[in-house]
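Given as structure tokens, the chain that follows is alone and in the form predicted on its own.
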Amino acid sequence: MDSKIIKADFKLEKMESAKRIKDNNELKIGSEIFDKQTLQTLYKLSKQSYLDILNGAISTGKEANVLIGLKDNSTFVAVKIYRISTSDFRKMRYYIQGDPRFNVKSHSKRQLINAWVNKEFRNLNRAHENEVSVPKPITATNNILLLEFIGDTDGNPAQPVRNQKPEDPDNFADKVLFELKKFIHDAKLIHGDLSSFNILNHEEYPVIIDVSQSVVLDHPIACELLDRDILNLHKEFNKMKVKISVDEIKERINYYEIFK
């Protein structure tokens, strides 16, 4: 695993009194993600048998950290923790406003984060139910989302395409467009931030991730986001030496049928 991967070992049953960290000097996790409510939420998830141990990290970002969790000491799960202190609330409001599924009027940052996490859970669930290649969502509580761990049986997470190029780029691009078409036409969602960062290469098959900003087709900015996704994909395919035009991408996903 990458040297930047965070190494942690939290025994959740001890969170009532304190959090125990294996090597305080080695850890690079910002303490701001483990505020009191986050620890209480983790403890609640532990009591509900969703999670026993946090052990390592999959990714870190400005808004969220994704950690590796263990259930029953044998089943890996991904634990996405949104950080209250550094999240971009203006961006969150931009994507939530206009979504008929949500009506967030409060200016509370924590309530907005909770709505954002619920939005990602519902988007994942919608995509998964329509057989799109996404991590299966498990549960969402406050600022924490639990989802299917994508990786091997030893706990090594699948890497984004940016870090793990496909062996057969043309074939991989075909699979990406196949999944994107289902994401749009079957799940009725627009991703909004599709790139090599947000597509995992899992055993040479794409898995679409990070769908918190994804919007329904009747969202006011859906068409704008789709056009941006297509341009981003075109750039990514070019980097992989896949010869495909923007018009060909549109044709492959039945672009002109989407908003009819």
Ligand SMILES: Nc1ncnc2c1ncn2[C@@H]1O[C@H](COP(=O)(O)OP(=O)(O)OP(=O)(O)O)[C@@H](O)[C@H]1O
Contents of the next structure:
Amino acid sequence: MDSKIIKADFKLEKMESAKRIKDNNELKIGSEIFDKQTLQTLYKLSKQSYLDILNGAISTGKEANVLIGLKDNSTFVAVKIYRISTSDFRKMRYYIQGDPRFNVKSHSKRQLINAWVNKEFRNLNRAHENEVSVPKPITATNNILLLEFIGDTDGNPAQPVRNQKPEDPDNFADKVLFELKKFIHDAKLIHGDLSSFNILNHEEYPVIIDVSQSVVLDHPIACELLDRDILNLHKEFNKMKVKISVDEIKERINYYEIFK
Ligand SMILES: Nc1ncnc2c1ncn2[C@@H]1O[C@H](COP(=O)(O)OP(=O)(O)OP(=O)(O)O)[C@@H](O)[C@H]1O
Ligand SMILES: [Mg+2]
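Structure of the form predicted together with this ligand, please, following the form predicted on its own?
Every chain and every other molecule in the complex is listed next, the one we just looked at coming first.
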């Protein structure tokens, strides 16, 4: 057997037993995400040399777990694993159906999740190619997305703005609007879930994440999602004591040029 697979296998086993001892609640999450297919996908990624070791969790979200992976014992990668059991399939189907890039006819939940992960990968790629500050996507296989790890060289992840307030909020807000404008006008996407949880503060520069629900500009709900994003951003800026109105935000992102 490939030594890399053994290593990943060992690490995964070790992680699960460590969790079992530590906390029952975590064990539940552990067994939930590491179902048979997820394990097989992890082995596949390991065999393809994308990943050698799983090195602890960053976050347990509604639908996905984000873990720290290690490649070649030196490079950190973010491993986002979607859980089949807790995903909102109705929402996924609705968002995917209106997207001309996808043609998902299947009723299988797994296939819908795979399409969803692929959508996040393609959205990230599109943003990254247009020089938007997002994690660079590495690969998407089944329910697992590998992406550039945003954090320091010791493996400490950058925190969402919600947890790490910017030192200079006005300046940070400027950068957020600069990135958002590129996201919309260059990558031609609407985020759809813009919040202080989905903007990382990486050394005082914003990194936009969590783009699985992001839609292309001609999606039927693009305009509605954009308006919601703007209102949410306005609230977040207010909390940061940044004085800016909704109209000013719209002006800064060239709002009236978007759907022309
Ligand atoms: N590339 C990354 N580098 C470092 N940390 C990350 C990265 N991507 C995500 N994270 C961390 O994981 C958390 C959750 O990620 P993300 O927002 O993509 O998923 P989620 O909110 O759990 O997704 P969903 O709401 O669809 O379940 C982020 O708030 C952030 O702390
Ligand atoms: Mg999120």
